[in-house]
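Single chain ahead, written as structure tokens, the form predicted on its own.
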Amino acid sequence: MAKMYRDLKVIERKPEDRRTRVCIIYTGGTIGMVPKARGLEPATLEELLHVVPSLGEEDGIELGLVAFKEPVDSTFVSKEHWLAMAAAIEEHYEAFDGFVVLHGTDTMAFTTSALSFLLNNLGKPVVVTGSQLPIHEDRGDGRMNLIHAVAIAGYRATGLPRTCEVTLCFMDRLLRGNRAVKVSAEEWQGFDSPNFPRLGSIGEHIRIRKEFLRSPPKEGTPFYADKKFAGEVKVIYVTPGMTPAQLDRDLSTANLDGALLVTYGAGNAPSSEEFLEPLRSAIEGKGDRNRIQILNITQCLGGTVEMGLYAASAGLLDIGVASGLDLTFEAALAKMYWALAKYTGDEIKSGLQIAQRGEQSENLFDLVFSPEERGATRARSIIQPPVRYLHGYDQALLKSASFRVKGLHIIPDDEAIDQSAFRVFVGRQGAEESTSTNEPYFAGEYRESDLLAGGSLIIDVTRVVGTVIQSGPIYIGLVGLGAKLWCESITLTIFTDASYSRGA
């Protein structure tokens, strides 16, 4: 890919060269538009800083100069220009303490999601920012915020905390690159954090809260930036009347590389057969399909996707459709195109389901054992499914846990006996019936009359996890007492904490 920018200023660092610097990265976008013979055009750098001679100076900042050859409206931007942004930053990170990057609103939230995927193990601040109104309005607010974004980069002259992550900063508050969205078209601050605290606010002072701040990585670990997204990704909004002809022409897509499936409250959409289908058949690649991953994320503002909370979700977790919990929209499509290309098979879905940048809430581990040998004529006193491993797990964090099996059938050996019961471990491999329920790893022992429609049963096993959980090989165990069982398959879905995940 050619070069999109070009060096105005930038000067090489010597070892004994103390001053604070830091580097503006012009894009374009309504903060540097100036007026010219054909109306409002993009300004260049030189002109934009003539609005604001003494930028820095008063705080003992040196800035450094890079801008696109051809300023963007950020309207325009695409995942080339997400690219060549990391690209200038990853050139110029050992000359400079902090970036800021001057970009239109109306992709800004995009922009700042991608660039905190792109970066890996950044221990330096990048700062994006634009305005409502252009920077040479008298009454505008492009001026204030290119101070003040220049005030967090430049941190060792301004004493501020040291923010190792992309953010946003507009008006009177600094957020998480990944946790904001676009508000407001016209109000002076139009972005918010819906499902995150603010990093900061700025008035008089501008405060940081470091509680909230990710950690730097750790140190002698090399800082850089990823090169390439994912190539096709499809939006799919659910609506109402959506038919699953619609869904599954907007899956049939050339070259598809994964979807976003935009649903209901909780992660909800329609739960026949006939609408699951398609999303299904795209998932495990049928036909003439390309496989592909179907990320789920909810319509809301705030709140998460919690897939088999109800009926109306349970049929996407069986499918494996991935869950998005608490992501933005924004930064759900940024993680997916930067996912599909760093992972293959199934750590995809590990990949997204899991905090990499502190983009959202929990780490959502979910793994599906299914029974080797299905069927009435092949019921078993004991269901025990190969071994599944979990990775990256963190037992400290754990939030809750859940046991669900679905279509379980139970067969008595005495047809006298009305209710045969069953018992379920977690944990360990060779459970009997001798086993005793005294064990750590014993989860319950349940009836048919505990099951829900279709032979379903969910269960909390958050005391189990925590007690014998950790990260390597997981096995599980259902006991029939007097009764044989067979299942169609069993899931063992864990919640971790990632509101405030460590630097990657």
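Whichever C-alpha set is largest while still superposing within 1.5 Å between the two forms counts as the rigid core. Keep in mind it's a predicted model, so treat the numbers as computed, not measured. Residue numbers count along the first chain shown, from 1. What changes on going to the form predicted in complex with aspartic acid (ASP):
- Once both forms are fitted on their core, a CA shift of 2 Å or more is seen for P35 between these two forms.
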Second form
Amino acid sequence: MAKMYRDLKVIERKPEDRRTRVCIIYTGGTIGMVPKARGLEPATLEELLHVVPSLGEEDGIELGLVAFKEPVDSTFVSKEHWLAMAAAIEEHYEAFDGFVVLHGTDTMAFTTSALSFLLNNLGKPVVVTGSQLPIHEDRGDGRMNLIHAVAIAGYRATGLPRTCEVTLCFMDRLLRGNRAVKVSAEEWQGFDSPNFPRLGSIGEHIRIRKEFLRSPPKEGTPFYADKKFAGEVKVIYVTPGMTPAQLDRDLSTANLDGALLVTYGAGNAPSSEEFLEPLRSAIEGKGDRNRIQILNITQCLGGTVEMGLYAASAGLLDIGVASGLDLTFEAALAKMYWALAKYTGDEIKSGLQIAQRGEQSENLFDLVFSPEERGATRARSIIQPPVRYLHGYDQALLKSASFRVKGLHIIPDDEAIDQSAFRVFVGRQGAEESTSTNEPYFAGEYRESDLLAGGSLIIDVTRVVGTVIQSGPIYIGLVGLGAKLWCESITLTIFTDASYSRGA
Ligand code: ASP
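Could the form predicted in complex with aspartic acid (ASP) be given as well, to go with the form predicted on its own?
Okay, now the whole complex, with that chain kicking things off.
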């Protein structure tokens, strides 16, 4: 396929041994718009740089210039543009110390999110900027934004900390790209990062808060850009008045790869059986539908999805909807396009629920244990489901863990004397009645009166998980005491901290 961008041009500064090189990739946007016959249209990169002829000169920064052949209003930015931006960065990665992407503001936060996922083992700054007014306008913000972005990308010359991530630089702030949202169509402060601290403030000085930056990639892990995104992701914005039939129509779209369910508050949506059915059919691929992944994110700017907190979201959890935690809408959409192309099978859900590039504050691991193989319904005194595997879990980052049993039936051995209870063991293979409750795997003893409606049991197992669980094979067991047990499923959910520089 022909490249969407032109070959590199270089503006050389005086030759010096320790020269810093910044590559500017111009994709379009208001920053480079000039008045033409049909209204504002994108100028060439050369026309644009004409306004700041001494850009980077004072710091001795050498500039490389790559322009899209057809610079666009960012309203027209597509997945192909994102892949082309990532390809341009990959092509010139070795030759430059940092990159500045000039972009329209309308979809800038989608682009910063998409680039953050596409670029693997990023050890150099990729600073995306644009402006509310065209750069040639005296009163505008374009010059400042461009100058600041070049200063941050040219960190070696300017002495600023190295930002090994995709950032969004706009007016007085530097934001993590996959945490940013456009908050105003006209204020100078057009962007913010409601669920994550700003990475830097820009005033008389540029101050970068090192403690919030992502860590550089491990030594010897080479940089590369991913080359594909998934096809179609349906966005379903839950609103009062939405009907099950409407939901069903949305999810019946042919060739769907995934859906983003944008829900109320902590991840709530109408969850009567008639609303759940279209979602379940889509997840399970019933009839002639594709099997798709559904990701639940909140409509709120702050806070996080906590499926299971309210009854109105427990149904979504049970049918296998993935949690988008505190992802922004922009990051969630980009992550879906990326994860659906990168992973297959069960890895898609786990890949979505962990922080890949600092885009969310927590990692969520959920291991679903099916006590019986398909169709078996026999109650037994010990439930020991087949092993599940936990990957990429770091015990030191544990925040909380819960154990959820669904549809539990307790059948006393002797109906006359109901002393029946059961014990929960987490992380232990082969627990039985004689297993000591002093073992660190013991998570508690419960009875019928502890169950919620529908035979559910939800217990906090943070202490046990913090003591005994590591990445690798995970066993659990329910041991009946004077009773036989049967249940539909058991889920072990673990949250770990992903808030700052940690993550893949
Ligand atoms: N429509 C323009 C764009 O996104 C708006 C801007 O750049 O501010 O390209």
